Amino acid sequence: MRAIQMVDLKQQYLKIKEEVDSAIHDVIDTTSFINGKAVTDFAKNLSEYLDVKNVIPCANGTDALQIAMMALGFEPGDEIITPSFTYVATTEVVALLRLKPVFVEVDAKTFCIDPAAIEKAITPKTKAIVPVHLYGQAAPMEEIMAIAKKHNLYVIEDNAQATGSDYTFKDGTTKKTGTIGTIGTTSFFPSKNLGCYGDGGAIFTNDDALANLLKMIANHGQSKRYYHELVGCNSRLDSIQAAILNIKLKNLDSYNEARRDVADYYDKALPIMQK
């Protein structure tokens, strides 16, 4: 019997092998390995297939959760309310900083945090929603949004499994998942739709004043060279990474579209899934 992986990781990369290749070659011929030229270029496109107006590349996605919480200048007993139905790092950077998680249940269709258990769970010491983007699909963020304007809380985006998605708002518009919330974050992990070869994330805002100050968490808390203004942590996308995911961004929708294809075909398959 076969084994069918998840993600075909070697037959994507062999359709993309000579780019990646050398790109790679490229990297390791200028020697820029920490924040050269890739992470920047990488940076500028995934904002512009985004339409977003800062992205901050990062370590990883858990990092990207965390670096966002830190900026947020969360205390500890905040609570901050996120999916019973999810990753543990979206709550685990919730413990780490000594936040309180309160879950909540999720929408037995989408697997997506439910707006009315939102909205039950709010105290006074709710200071943010962490919305999940499922298996692609997108969390009711015109809902959230509108609970967290009413409530005056942060909403983060945990994009993570949906980069490339849209949301439609009810008048027709659309925005990627990701760039509705406050902040929003990704992982570029390996399996995920746009994903590096190693560890890899990235986090998202349009509020400039808030970009620099995730700029300079993710980097010891500096803007300028040895000048650690606040309390930050060392989390950086490598070049050679970035220079693989600037290749993968060219080919994401078709990554994103292979995959509704095979999900289609599995409905049609399994029809019982749909009961």
Ligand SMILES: Cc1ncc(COP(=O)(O)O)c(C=O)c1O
The other form holds:
Amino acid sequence: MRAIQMVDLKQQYLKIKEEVDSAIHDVIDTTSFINGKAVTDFAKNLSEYLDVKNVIPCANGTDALQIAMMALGFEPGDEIITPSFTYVATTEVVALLRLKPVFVEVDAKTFCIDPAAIEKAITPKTKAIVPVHLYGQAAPMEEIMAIAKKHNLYVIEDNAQATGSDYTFKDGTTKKTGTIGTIGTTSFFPSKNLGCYGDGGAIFTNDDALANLLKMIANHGQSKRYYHELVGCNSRLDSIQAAILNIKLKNLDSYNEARRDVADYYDKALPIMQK
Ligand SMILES: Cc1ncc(COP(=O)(O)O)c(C=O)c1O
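Same protein, different state: after the form predicted on its own, show the form predicted together with this ligand.
After this comes the whole thing, all chains and molecules, with the earlier chain placed first.
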């Protein structure tokens, strides 16, 4: 019996092997290991693909969430609303920053946060909502943004599992998930929709001032070398990973289409799962 891979990274690699090997070789050849051209090219390519003004690459999806929360100036004890069903990283960073995670229920069909439950969880200490676009499914962003506006809250979209997903508004227009809230974050862990060959992540925002702050925090709190204006961290996407991601980004829509085809196959083969 042949073991079925959850995501067959080897087969995926073999299809783009020549391009990937040559891109990795270029980085080594130019020794531009840190913040090289591949990283700036990738930030530009991803911002065009997502149609978002700023993409800040970083070391992984957990750091992306942490940097986003550091940039929004939360104080210890502030409440952050998160879904009760997600990967641990979403709430881990909330606890790490001494904030208070407030768990709310998810919709049993989509596994995404339930807007009615969000409204009930809001208190005077609530500062932000963190919807998670789980399993490639878009959280109900239109409702979430309306609640955030009403209560003056930030929205940080955890898009680690949904790079390339579209959210459709009631008027039929679409936006990429991760580009609708105040800040969006993602992970390039190898098995993700857009995965590299190690760790990687990114932060998105349409707010230029916030983008500068996010960049500074990800780079030891500096915008000018050796001028550390605030406490930040060291969170970089390395050039080899960016070079790989530049190639894989061109194939992202087809990777997502293949995942949908497999999901359809299982839906048909296991109709009980749809109830
Ligand atoms: C929903 C969600 N958020 C955050 C993360 C963290 O990403 P990373 O593993 O790159 O730190 C993941 C990764 O598994 C995830 O699935």
